[in-house]
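Only one chain is shown below, in structure tokens, and it's the form predicted alone.
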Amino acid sequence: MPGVSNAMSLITAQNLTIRLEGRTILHDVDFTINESEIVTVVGPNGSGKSTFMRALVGALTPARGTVTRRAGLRIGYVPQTLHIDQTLPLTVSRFLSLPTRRNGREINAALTETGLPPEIAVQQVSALSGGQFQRVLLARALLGDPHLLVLDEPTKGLDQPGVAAFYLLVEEVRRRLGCAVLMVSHDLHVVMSASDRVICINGHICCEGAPVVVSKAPEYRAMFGQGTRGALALYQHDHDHSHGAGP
């Protein structure tokens, strides 16, 4: 049950409320992610998804409620965007050694884990393609041997083949390493079938459940419009309220 701590839980939030600049972004959120689980967070723009992720990893202090992380929990984080000055001389190897210095063996292993050739370590970060850079960010997250991977819309800006390839990679990494994955995504038709659980946020958790089929879903059409051309996931949950804007 969300909000109930157990021996397998990595992070548990109870009655989580976040206020930023005088506005309530999230309110009364109960949530738990367990070992080896893949949880996808969906919701419209401005619904509080990134705020939710930042609160769970400890980057934001709740106005009310609690977030409990397992003692010694290691989190690997892949941000939505990371801007690096294109004029800055920075090799992939050096980037992967920030802020913790890594040796060549560790770097090569992380690059191989994400499907990149070890020789890319000597290339400039500015010379990487979008897909390569996202894999480097994932490699950086994996260097800490995480119990939990947190991915905040990690495929933003990639084309459809790049999106599909990245999420297949995440699924493979999770299977090999046994870590849990918590990700925000708008790529519903790609990620839903791989998720153990889907959390829908719009200022609060308005519905959640296990995905069962990829099909047309009127509830998601109302939330996301027609942009996915019907390629939406339908999962089992109860709707007993509207998806109105949060406070």
Given for the second form:
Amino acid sequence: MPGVSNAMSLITAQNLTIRLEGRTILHDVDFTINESEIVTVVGPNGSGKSTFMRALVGALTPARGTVTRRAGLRIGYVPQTLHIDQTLPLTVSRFLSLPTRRNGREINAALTETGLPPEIAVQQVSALSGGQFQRVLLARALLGDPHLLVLDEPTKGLDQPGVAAFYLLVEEVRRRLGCAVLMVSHDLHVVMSASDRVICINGHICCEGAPVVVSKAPEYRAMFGQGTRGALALYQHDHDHSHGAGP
Amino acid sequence: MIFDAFFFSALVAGIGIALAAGPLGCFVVWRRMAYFGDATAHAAILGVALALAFDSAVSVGVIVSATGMALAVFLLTGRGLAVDTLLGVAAHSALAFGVLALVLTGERGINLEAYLFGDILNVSMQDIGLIWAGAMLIGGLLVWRWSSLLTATVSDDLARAEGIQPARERLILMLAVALLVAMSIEVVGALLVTALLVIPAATARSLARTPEGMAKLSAILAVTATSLGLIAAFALDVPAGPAIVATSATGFAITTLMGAFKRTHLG
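Now show me the form predicted together with the partner chain, since the one above was the form predicted alone.
Time for the whole complex; same chain goes first.
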């Protein structure tokens, strides 16, 4: 399946190799993400996860190989938590209008969609809590009516309940809007319960496939926290190091 | 005596500079480019010396050297040295070589102080034309690219995901600062021109709720400080640069104290 483009595929990468400042960060990656799919990328620090994401959205040019995006593909991007400089006065509604101007109705809808009260629109971004700000970042990504949400470690700096609530929201949004989701995550229990497919990256794709789901019950999904067994399963998966991307 | 032709020339020139410096200064504050402003200003002194040595117009020498400094810093950033170290080397080297060159070329008529602290008696009709052309170029650039510049200022990653190239926006801002410095050096002087960028913007920060509000307010504050400063400079017969910057700084002190007072007494 990987590397084979089809009508459902939003982004397809073939033999993707990325070099930055003379170093090869990623090599020979074949990857496809389809409509409505949730794919999670895991891997150690410095393994090339963020580079992979940036190459897929077109922010980096491949040294070799190709990245094909479906014509007219709209991507909503949620970065790792941003630091907004204290010297920059910025209301939530102004932030949501960057760089494309949005009207009040659109902004209200996006805030409601992400579980934020409409009054928050007039607040300064710097006054928000970490969890609120991540929701604002998600709201901003949704304003472009994306086919694909790209989330790069979107819960960095949130506490455990905050992380669980955020991913629950992502899943909910995905169900409602039907968009695909591609995310980098360290939260293995979330990976195990919420993803359709997991990609392990360490300079190349080490392994990929459906996560080992302990239980598919909605109760399990809602609880997230009981993912230890799932996480262990993933680690074992990691250690056997089967090069799944090979022929 | 105050309202003579010199004063009006200086005022028209000063207002042109302030209108551009106010909004551009906001980006200097948001992106922490103040030290970069100093580097280009010091390079401008070198430009004055080069212009005199090669017998060309001072404005040409100044714009070439300030732009050259901007390009050099842009190209060298991120290649090993921390940005403030790089700027420290570049800024002070340019100033040292500039002052040495000015003295060694032995131009008897040259008044070094005029280029360091500004001299409004220097302002000719041609200067006014150049200043307003420069101000309109900077203003047009900011209006045209506002959304991209702001997005790139908030986050490189966010900008890239929107198809904006952060490096290009950074270069545009650096060149705009170089241009502003080059056109202001005769009125405000090389040592104080950064203050004209930073102080009105810093004053506007505590009073604004949006980036656009801060930019407009910063322009108003810069025009007010420049006008009052020039009046003071003429009335007291002191250099224009220090008079403008001192006026601006007084405004900053007043709003800061008022802000502190409000916070302690009203919540």
